[in-house]
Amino acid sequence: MIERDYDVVIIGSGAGGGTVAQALAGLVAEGRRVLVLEQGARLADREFTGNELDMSDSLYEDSGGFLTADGTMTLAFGRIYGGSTVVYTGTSLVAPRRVIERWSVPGLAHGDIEERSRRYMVENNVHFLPDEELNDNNRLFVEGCKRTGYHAEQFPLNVRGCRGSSLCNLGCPNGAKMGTNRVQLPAAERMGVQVVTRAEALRIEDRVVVAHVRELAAGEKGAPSEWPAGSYRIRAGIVVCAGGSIGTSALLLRSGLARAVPRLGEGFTCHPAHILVAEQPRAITNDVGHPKSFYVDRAEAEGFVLETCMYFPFVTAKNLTGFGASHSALMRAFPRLQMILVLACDRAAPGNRVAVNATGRPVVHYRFTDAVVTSLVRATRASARIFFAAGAERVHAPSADPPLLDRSMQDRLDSLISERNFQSGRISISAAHLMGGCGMGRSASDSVTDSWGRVHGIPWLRVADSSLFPDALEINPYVTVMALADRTAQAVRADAGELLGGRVTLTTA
């Protein structure tokens, strides 16, 4: 067992863990020696190929297909060197009111939410792009919004440089996504944090961190770890886990934290998806130029949101229903495809949780309530006459029947698609919007942390991921979670005094 020192150690260098460390950066002027552990590898440029199946599983948690208990949705999160930033769209949206007083955490407010998310806003350069930027994939959208009376709005979008590749959920590989690879974790490591990729936190004990450092195999994308393979028993100060909803879940359920938290785990949301496409008449841009720049909100109304997208080949075919020549021909006519992702905006419920099993692997538990089922027919409903609007001649709508509709049927749309037809494990559905596990509030009794990412009863441990959410957003969680991340920085700034004192490192390492 290889020992280091250390006097601050974030878990995970994503959207949480990339703004801890730029925030924290400042201790390392003051002496301080503040280290990222990171799972996944750091990649170089060039090796953004924008191929699905070289890419998956140097970006994503079992290549992508992680799947809850019961095998019924597949949750994509990153591991790689800036987290699930490396992977998403780039939308970058602020918190509405009505969630964050919906939460009532005590010492929570939407203004300073609102306040921080709108500064990472800014450093991330998130702004519209213009009209000429935009494909026809989102041109129908809102051309079909306008004729069915759906109020339309634009994403705003943290690219730098975007030249339309449509590779966002793959990596950039222009280097034009502003996620914390290339905005928040090289600021932090020019003032001297260390990062080191390819590290797994195994546990978390007393005011130390025990982690596996892997190697690099043969013919594998990335960088080798900065630290020669092996175990670490790495002393910290503070530790500060930022691995995701999931992983930090199951880091502190591995660590035996449940006794002491005993809300641990519990409160997992995640916003479920599935890809609805219709074929045009004529082929469009779909897969050229930016792949998601409107959107429409019913989350309040509704319980759903709809969003503009474009997956690639391999994805698409696995949201297809069907077989053989009827899937076929679907997936023929895919320059002519137009996309639309629905997303229902679920709430927290009993039994819906991270666990692990016996290896500690994370497991996590999930149930369809009667809510979403509803909320994701009332999206593939309003979906299907957006497309049908915009010129559609037929629409793939998984929960209908049958699933393919041509024009004939748009005047049946209420009676076709039916939660009737939504049956559990035979539709595809994925989330990527993970939530909750470890919710803010107001003692053990009823969360996990308090308002600024401190675990109840454990001052020298912190949380500053999505995990916090003590209930779902209605939105992409990212820059909520920079918020967040941020507040966690501060309480670690303001507590770093009385928690780490005169103490000294033991190791130069």
Contents of the next structure:
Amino acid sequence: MIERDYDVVIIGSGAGGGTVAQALAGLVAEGRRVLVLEQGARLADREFTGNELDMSDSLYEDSGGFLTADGTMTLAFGRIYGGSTVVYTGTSLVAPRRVIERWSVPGLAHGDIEERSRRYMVENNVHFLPDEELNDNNRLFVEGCKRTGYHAEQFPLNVRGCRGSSLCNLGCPNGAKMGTNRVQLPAAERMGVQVVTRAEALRIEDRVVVAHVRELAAGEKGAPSEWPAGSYRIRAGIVVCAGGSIGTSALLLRSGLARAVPRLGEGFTCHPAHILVAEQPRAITNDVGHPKSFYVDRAEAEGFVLETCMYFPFVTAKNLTGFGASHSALMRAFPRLQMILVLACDRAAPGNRVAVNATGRPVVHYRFTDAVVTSLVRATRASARIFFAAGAERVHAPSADPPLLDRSMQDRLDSLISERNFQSGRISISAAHLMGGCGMGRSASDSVTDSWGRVHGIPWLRVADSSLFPDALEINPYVTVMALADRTAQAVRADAGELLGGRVTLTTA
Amino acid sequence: MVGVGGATVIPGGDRFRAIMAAVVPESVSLSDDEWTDAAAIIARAIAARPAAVRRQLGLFLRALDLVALVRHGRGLRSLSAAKRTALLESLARSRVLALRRGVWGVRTLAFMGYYARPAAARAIGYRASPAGWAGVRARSGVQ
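Hand over the structure of the form predicted in complex with its partner chain; the form predicted alone is what we had up.
Next comes the full complex, and the chain you just saw is listed first.
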């Protein structure tokens, strides 16, 4: 076991870890040693090829195929330098006031989240794309919304020099998306923060992180780790967990901390989502241009959000219901396909939680509540109306029977698209907004941390990622993660004197 | 060939090819080289899955043969394409979650083997590239 010594160890380099790394980089100038451990690899720009299979393997946990315990939902999350900020579409929204107020976390005010969010949105160059860069897939959505009375809003995006590859979810091949891999982590490294990739945190002991650094495998993308492969025991004055909802919850569970904070792993939510497609009569621009430029927010009124989207051949095939000749016909219509992603605003429910199995691997238990199924069905009906209003000839709706609806069925959408057709395990559901597991709150009886990411009763242990959310956010979460991580970093700085004191780190690395 | 806890999944073998033909009918036209590519993609995906998932997949493939035997008196591979498709469709709508999930799993692998190949992506008209809008303009001859 190789020994190392740091003042602050940050586990994870995504929206949370990257933010904390940059915010604490000033400690380096004060003589402190700050380390980021990232389980994934560091890829060179030229390695972002846009190839569906290669990039899924390189950027996502389980190649993007991580399944819930009962196998009925796929959870997508990044495992790469920059975490999930490498694979999101860059949609940048401030948390709604109603959500933060509903969370009722003592000491967490919406105004504070908003102020921090806007600061990071400026830092990440968030802006609206000009009209001439919008593709037909997005224009048709806006048109359909206008004709059906839905209010479509444009997504602010964090891009700089976007060329419209449409490959955001496979990691931007042009380096245009301002994730932590492009902004916060390089800034932190310039200021002396060390980032070690291919380093998995196995467990946390008292002010110690036990980690394993793995070799670069033959044929694998990315640079070798900055450290030699092997097992490490890293002493730390402060440990900040930012491995995401699943990663952080599983790490703390593996570390035996459920006795200290019994709510650990509870309160998992994820905005379960469907991909819906429709056939337009003519070819449209869909696989060029930013894929996700508009949305309809019906979260408060009807429990769903609609977003424009465009996916890749395998992901599209997987998300269409059924198989065989009719499925193939739809795939061959790819140049004419319009797509909408429907997301259900789920609520933390008893039993929906992150756990670990006997080997310490994360296991996510999730059951679709009736409310979630109803939200998905409502969202599907709304999308079908929008598709048809935008001129679609056929709409593929997983919770319809039959799933392929033509224009003659427009008047019967409410009866054709129904909860009774929602069969989990048959319909593809996926989620990429993974939240909760280390929720904020008042005390260990109702939560895992306070509103500053301090784990109750363990002052040297902090959390800075979406696991902090006590319930669903109802919007794309990365900006809120950055705002909360900024709070965590502020608290670390405030407590550093007391926790690190005259601590002297060994300079072995 | 990938071991799955007692059972063995052979993506290049007849059984999986029979499933693939039901899921993606065009796959019967794959050349030997294309089929080798597809099988390699599937094999690699299976090998990367957790042991429990590999075990479940192996069990489901055995169950498929068993159901085919019970319903039609012969194994899955020996069924006509229409009967194979009908059998998978009936299981996909089963009241038993494990069966629905099993069909979902094998269809996902079949789709991966077929559509994750760049040639298949091109064949359906998928044109995304890092060049983005500039690529579209170049293809259409617009400066």
